[in-house]
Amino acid sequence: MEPIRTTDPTQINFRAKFELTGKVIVITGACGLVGRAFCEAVAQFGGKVVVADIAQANPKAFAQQLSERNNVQCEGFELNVAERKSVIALRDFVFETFHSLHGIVNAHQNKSHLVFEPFESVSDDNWDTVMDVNLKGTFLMCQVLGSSLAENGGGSIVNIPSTYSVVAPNQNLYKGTSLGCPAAYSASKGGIDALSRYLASYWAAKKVRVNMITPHGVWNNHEAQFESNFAQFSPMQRLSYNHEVASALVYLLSDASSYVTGDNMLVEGGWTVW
């Protein structure tokens, strides 16, 4: 939507700028911790959600629940973001079902199988697995579906890098816990940041806005020692919650952020200010 050319703010319905009613939004990793909150927020603001995730996550069942709960059309799609044919099938499904596309949220990620593996022993296969899902998956989604936005009047893309694409992991955070962060995760997320900035410039004239949300420390029943460690290094002295990340998504997908592109919105409790 073209912004109103005015300097009179009384002509603007600021509340309506945040609405997503009628917009078709594809969300990958949609059944994950943050992905579920993303889907719920978009649906509550009236968006039609394409819930895309791996088959094991049962995205079709979640889409049905989302649709019934919010009285808006939502559809599930079983997706492998690292396979081009699967991403192409998703694009075809979206246009066959909704005949339009307004936003893409790349919330998929992979790092869990490397949490306990030190850098010195990371195998080529494990490195490639993380890169294929995180970075290549985001590339494919932007290329295949993002190109459709560029060809059809624009839209919004939101990618999810990481605090560890902004700063390095503080290894003291993991002391006394079973947790950790693999190098492949940081490297892949750094690539997402660079790709997002490139595309923000590349597609700006096509009215495609490309932005990022960087969450950090999203609570998921963490062990007590990790929560205690985290509080020592965070200015806000606590972990975040997935719903706190989702509020930022509504802004970046909606017309409220009509003059924002290439931005990385840090939802990390001030972690990187120190």
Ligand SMILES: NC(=O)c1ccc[n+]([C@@H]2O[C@H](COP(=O)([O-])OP(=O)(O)OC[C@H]3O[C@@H](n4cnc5c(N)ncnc54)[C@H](O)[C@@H]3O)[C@@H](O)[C@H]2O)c1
Second form
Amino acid sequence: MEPIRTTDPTQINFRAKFELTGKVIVITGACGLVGRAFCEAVAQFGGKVVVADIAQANPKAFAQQLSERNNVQCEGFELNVAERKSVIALRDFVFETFHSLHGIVNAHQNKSHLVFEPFESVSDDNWDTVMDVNLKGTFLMCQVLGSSLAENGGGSIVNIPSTYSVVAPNQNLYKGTSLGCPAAYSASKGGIDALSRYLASYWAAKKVRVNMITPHGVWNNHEAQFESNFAQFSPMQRLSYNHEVASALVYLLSDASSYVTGDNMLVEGGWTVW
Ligand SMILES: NC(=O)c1ccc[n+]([C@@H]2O[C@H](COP(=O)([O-])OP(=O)(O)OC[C@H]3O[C@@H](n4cnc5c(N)ncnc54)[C@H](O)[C@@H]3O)[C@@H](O)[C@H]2O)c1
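Mind sharing the form predicted in complex with the ligand? What's above is the form predicted on its own.
Starting with the chain above, the whole complex follows.
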């Protein structure tokens, strides 16, 4: 949409800028902790959500509940984001079902057992699995579905890197816990960050805005030791909640962010500020 050329803010309906009514938004990893909140937020703002996730996550059932709760058409799609033919099938499904596309949100991630392996013994296979899902999956989504946005007048892409593509993990965070953070995860997220900035520039003239949301420490019934370690190192002294991450998505998908591209919105409670 072309911006209104004015210096008079009284001509602007700021509330309407955040509306997603009529927009078709594809969300990968849609049944995950953050993905579920993304879907809910988009549907509450009137967006039609394509709930894309692996078959085991049962995206069709979640899409049906989302539709009924919010009275908006949502559809589930079983996707392996790391496979080109699966991503092409997703694109075909979106255009056959909705005949348009306005936004793409890449919120998938591989949860590999690699998390618990020391860097020195990570196998090629495990490294490749994380890279294939996180980075190649984001590349395929941007190439196959993002190209449709570029060809059809623009849209908004939101990719999800990590605090660990901005700063290194503080290893003390994991002391006394069963948790950890592998190098492959950080490396894959660094690639997503670079790819997003590249595409923000590459597709700016085609009116495709490409931004990022960086969540950090999203609460998911973590063990008590982790939660107290986290509080020590966080300026806000607490974990975040998935709904706090999702609010940022509404801004980046909607016309409220019409002049924002290449941005990485840090929803990390100030983790990287000190
Ligand atoms: N939770 C956090 O604290 C946190 C912090 C920083 C960044 N992130 C990022 O935010 C995003 C969402 O995180 P989350 O906590 O919701 O993760 P999650 O593990 O709860 O959800 C990830 C989803 O991706 C799906 N998925 C896995 N492999 C897939 C594949 N091959 N094809 C399609 N879907 C696949 C899973 O089924 C799952 O539903 C991820 O990119 C993650 O790296 C999360």
